[in-house]
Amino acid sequence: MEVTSIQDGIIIDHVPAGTALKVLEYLSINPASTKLALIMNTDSHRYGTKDIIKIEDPDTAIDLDVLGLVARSATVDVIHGGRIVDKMTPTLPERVVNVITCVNPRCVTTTEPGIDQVFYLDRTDGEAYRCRYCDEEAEF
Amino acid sequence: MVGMSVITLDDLSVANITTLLNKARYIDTHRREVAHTCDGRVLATLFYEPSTRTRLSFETAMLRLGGQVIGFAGAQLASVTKGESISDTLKTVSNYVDVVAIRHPKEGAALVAAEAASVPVINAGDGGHMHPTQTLADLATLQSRFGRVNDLTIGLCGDLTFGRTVHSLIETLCRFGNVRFILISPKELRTPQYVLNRINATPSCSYEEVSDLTSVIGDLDALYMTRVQKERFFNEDDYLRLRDTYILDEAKLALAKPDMAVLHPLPRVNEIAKDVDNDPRAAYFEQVKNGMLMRMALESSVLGDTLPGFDAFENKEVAA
């Protein structure tokens, strides 16, 4: 499968497969309204499958946190004069806030009103994103 | 300690738990002496859902420091029927007193009250999340037993799963280290993974999980009891088989050391035979007695409050 190579914007690669809504969503990129394409469940050495998203507008800004959140894994590609003239992973981040909600119906972010949704990074065992108020796992 | 809020144990160092651990002792034998130590100071327990034994056993601590206590019980007798938030409700609180205990059903709630209160908030118990002065009262327990909380085996039984006192318990044991679990629980009602490692992050902790309360009690310095509710089991059979096994008797207490100490976090059921309760072992009771304890010393510690003879007891115990 081929898609033509984008000039000015970036290639989101790497992305686990089938996830790539989910992260343009969550990356607030409307695919309604942005010149973009999607390649999906495509072949991966590293990974056997993998999404792509690219992305043909230089002024296009990726929140890397977000996006260490949602696909630990994906790259990104800058392009410039359809040449890659940067390349960056994400990190994950140390803390989250009013990306993801808490599952949580016992979690007080259910009812109190003006609270901020806060996810800290929980290393104790693996990797996990939890609720700073109940320590619930964060569900993606 | 001074100012600050407690919402978790991990706010407390090692050396403050011990440091409280020292001045509940301290104020079970001098009470004349600590009678004053929070002159003037008024305390809020601000218990959105009842609990009748937390909040007296609070609001006695305060009041056997010389200090006064407001607040309610019930969140029907709340502001909070009119709609108001916890944080709203604290901004307002922390104009009328020097320090807050909150209960409340919502998980991290003390936190929120923590981050709007301009006054030291000790978490009363957040719905099934955390309750630490419950833990603070177990380990006082220990340390009155034993004259210390550590190279101890302790065996956990009942409610393993959604016990959140017992998780609490083990993960603060932890950071005391040499300590030895043994973990009496049905296959259904089985210690979290996140707990076990947590104690096999410990190297100076071990584990171990049965089934069977007999064949391991007479092993225990401490057995920590805990409800097997009905609910938690998918069906009647299984339950009807299991609860008599996790209820403690003279009959298995006879295979007990002499010396062993039976706790529980109380309210029990039947979980305890009553015949257990004249038992020199049964330490249950005396739990509550250290939690008011733990709470009076607590509750001056972050207020700032000095128990007037504590230094100098404290250093005649280091000296001696």
Second form
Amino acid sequence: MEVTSIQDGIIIDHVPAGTALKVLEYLSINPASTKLALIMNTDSHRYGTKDIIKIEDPDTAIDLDVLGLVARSATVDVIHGGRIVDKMTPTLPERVVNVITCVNPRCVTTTEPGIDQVFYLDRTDGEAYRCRYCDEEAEF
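Form predicted in complex with the partner chain done, so how does the form predicted alone look?
Below you will find a single chain and nothing else.
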């Protein structure tokens, strides 16, 4: 199988194997309306297997906080004119807003519409995320 290189866009590499569709969902990238190549479970020297997402669109913006949340090992290559012009690595964000939702049925974010879903990183609990309002651990 051969996937050609892109001229202008981004490549999200080193995505944990089998999670590329989840990454697209969290990044709000619609595969039906975006010119992309999705390579899943390909060989990787570093991880054994990995996924790769190639997006041929120079205007696509990637939220590194969201990417750090769902695929911390990923790297983002920005491509212009067929060459890598920038390489970025996501980090685990301290706070995420409206990316994950609270599962606590008694949380104010569940009962009151329009309240932002805010989660903070709780490093004392093994790098879990907790709801700002009810302290419920996030499930994603």
